[in-house]
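Taking the form predicted on its own, here's one chain by itself in structure tokens.
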Amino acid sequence: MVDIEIYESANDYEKFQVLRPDYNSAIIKSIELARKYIPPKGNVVVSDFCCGTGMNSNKYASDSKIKKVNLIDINSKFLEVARDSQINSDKVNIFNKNILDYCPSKESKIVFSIFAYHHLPDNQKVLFLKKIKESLANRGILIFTEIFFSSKELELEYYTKLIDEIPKDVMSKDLELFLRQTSTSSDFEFKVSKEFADNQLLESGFTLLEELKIWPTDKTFDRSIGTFVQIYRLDEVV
């Protein structure tokens, strides 16, 4: 059994995942962000990274239809969510396969890396931005988005404050034990500190551009933990 029970729920996953305020507030400035550096239309290729139900690339291409979208998960359930979902390209690609194995084509002007990164551990971490650069055509845009933090301790104090801090007629015992089982897992989480990634993604060869901290927004942790939003680009000499 894992870890994580929701990851057996594809339906519950994002029904819960959109209460948090980190999450929510994450995505829509994701999303934001993506527009303004790779505005959605007709000859844009998406790769979307650990895509869950697909919902990111669902809302980056709502309003205009792109050319295609490559969907990579390893759990089945989202991807059958993903299929349905009707997101608006003339083509759409499903993976069902763990994001190492995926063999990509360098087509890509953006991938969405949204809470993907830290599912991978620590010593694969740097074969997954790998992956993301055989996806990215040159100058492609990386949205990463992910939380950070310096030590296990921290990250119960995240969480717990989390908990905290979603109002009560929203908060269940099912959002609740989801929200404690994430901070404890070691199946799924392997979250590292904003200094490992911001090193690695820089020796990988990617240009930051733009970030925010998402959440929280006061003062209860040092300015590098917590969730960010940052953009990258991929320049190489072709």
Ligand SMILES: C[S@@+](CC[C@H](N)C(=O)[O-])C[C@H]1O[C@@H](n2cnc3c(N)ncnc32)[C@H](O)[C@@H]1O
The other form holds:
Amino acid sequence: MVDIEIYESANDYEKFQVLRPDYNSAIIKSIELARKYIPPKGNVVVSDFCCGTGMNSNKYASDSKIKKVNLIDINSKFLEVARDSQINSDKVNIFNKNILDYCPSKESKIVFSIFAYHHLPDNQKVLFLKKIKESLANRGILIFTEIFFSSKELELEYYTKLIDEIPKDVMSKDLELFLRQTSTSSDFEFKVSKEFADNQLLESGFTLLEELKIWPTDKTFDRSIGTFVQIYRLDEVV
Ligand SMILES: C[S@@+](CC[C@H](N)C(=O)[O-])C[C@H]1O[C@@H](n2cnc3c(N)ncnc32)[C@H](O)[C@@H]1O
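Follow the form predicted on its own with the form predicted in complex with this ligand, if you could.
Full assembly next; the chain just shown is listed first.
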């Protein structure tokens, strides 16, 4: 049991996340870029790290069948939703485990790490990236979607702004509670600065191809604070 209640049941997860301007826009952009770099088709293997309800793989393959998707998540209730969602793939492999216990093979043309990296404690983040490297085929693409903060104060300010900007007619007590619990979580959220993550990916051998800042788009914070979609490639060293 973690200190954010929404993760105890899969019922409200997608419903709440899509009401967030940061999350919703980030997912739309992540899928658009995934499809640009690796168009979904019959020879594509996807690995979806900390996949949640599998919504991202589902959207990615929505109109073109892929070869295989590996869905990995620690939450069995979320994976039940993913299992029932009928992802458009010849094969759907579901792994209900801690991502660090997952044993990949280098078969994926694309890995999704969408709001995933920040769930690993800082001293485990490099191992998480190692698992991605072990999943990606040569010149494979990593869709790395994350929220970056350089301090806890900025994290609290970010979530306050987010709560303020969600239209009143869709905001509910439960959604606000989810966002407040997310901003103060000490056992499930380990967000880091963009500089920390950028350096770790670079040192792990990934090449940044493209990045977009998603939210906030105004000048409230320094540019490096907020939600980003980054596209990395892993080139095999020969
Ligand atoms: C914010 S959700 C993102 C889910 C999905 N990628 C999305 O974009 O909707 C984070 C997910 O990470 C999973 N998770 C957190 N820590 C994990 C770990 N160590 N191993 C596997 N899954 C983990 C949670 O169960 C949750 O489904």
